[in-house]
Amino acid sequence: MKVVSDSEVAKVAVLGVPDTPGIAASLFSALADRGVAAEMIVQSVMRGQVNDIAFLVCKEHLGEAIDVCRRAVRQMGAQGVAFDAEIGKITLEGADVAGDPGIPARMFSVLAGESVNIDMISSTEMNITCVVSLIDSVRAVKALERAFP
């Protein structure tokens, strides 16, 4: 297993918005279109008819990003933008991520023995990442290297 970290990215989120198709292409081509790269995108059900979507960017596109969410908000009736610049995010990668149950459990317990909060989770078969706060990512990494020599 390899622990990979990096802080150059910050977390964007819409917040409240109308759970409609074609809304997420709508706000991603905008982003496309003033050179803003997401990911990490997740979109989760909060309330009825309302979702969230969250992603992250590179530090140095944060303010684009920031401008293309607000003028979306207010075209698709959405509620809000939120926005954190204080992130690190942790991969744990692995050949055996996705077949081995355990590699999950064992990785939050590692951090939660650490006291580290995770704010974003996402995974596919060859990793696992992890948005927490940058003041916590220096810690977790070392604590990660000794639990996944």
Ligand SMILES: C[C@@H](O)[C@H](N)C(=O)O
The other form holds:
2 protein chains.
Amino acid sequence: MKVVSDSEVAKVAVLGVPDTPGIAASLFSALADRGVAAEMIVQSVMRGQVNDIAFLVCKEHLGEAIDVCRRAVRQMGAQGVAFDAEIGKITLEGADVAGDPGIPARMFSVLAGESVNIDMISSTEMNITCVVSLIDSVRAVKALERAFP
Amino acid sequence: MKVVSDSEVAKVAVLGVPDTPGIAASLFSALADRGVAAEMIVQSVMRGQVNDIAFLVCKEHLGEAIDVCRRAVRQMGAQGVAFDAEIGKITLEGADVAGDPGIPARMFSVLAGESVNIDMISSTEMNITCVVSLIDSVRAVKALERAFP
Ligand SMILES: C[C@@H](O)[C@H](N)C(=O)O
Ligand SMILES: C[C@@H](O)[C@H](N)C(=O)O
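In place of the form predicted on its own, output the structure of the form predicted in complex with the named molecule.
Once more the chain from above appears, this time first in line as the rest of the complex follows.
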């Protein structure tokens, strides 16, 4: 397992999009037209008939991403755009998340022990990523490196 | 790139958890104590002072996962538990998501073209996963295999 961190990213969220086919397609096609790649895309379960779509972009693309999202919000009738450039992305690579339930439990417990709040979570079979605030990021990475040598 | 699908999973979401350090740790420690592994964990941005944590489990563990989450909801004062066993998980593996913004745009457009609604999204640098309803899953996989041969 390896702890990998990246603070050159910012998060953008389009809030309250209609949860109907074609919405994610039009948002990410508009981003692609402007050459804005999304490092991590997260959409959780819907609430009412709307949903939020959040993603990370490299800091240089933040301005363009916000611009694209603001236009999309007007076209779709969504609720708004939120963003935060003061974040750190921390990934535990090569962790058998789908096979060992102790891994996410330990990663989250290590962050809790450092009083680090977890802003976003995304995991696949072999990786688990947490987004935390930038001021917590260095402390969080050091604690995770101790716990997952 | 490879299209991989799995219909032996169910989704569980703990709704309206306090967005404070230690919450994710206590939920996933309780799941680990019962041997329930989470295949894909997704937490997006918070709304107000609360957040939702959603994850996929293999269908055999759904009952236990719901039980653990219902206890956690009472302990944390969260809003509730939602679940859905009629889902399909579809992953585009080996896709350079972080490098090529056309990939998520194309994947979502292919699903939109089939009128498939995307329930959840999770992506990392080299993978992108969509959760769709079970009735859409076979159609969605076939269309994605045509678009990403
Ligand atoms: C919210 C958004 O993902 C929508 N469900 C879609 O399919 O595009
Ligand atoms: C919502 C939950 O992830 C919380 N922010 C925590 O750190 O545990």
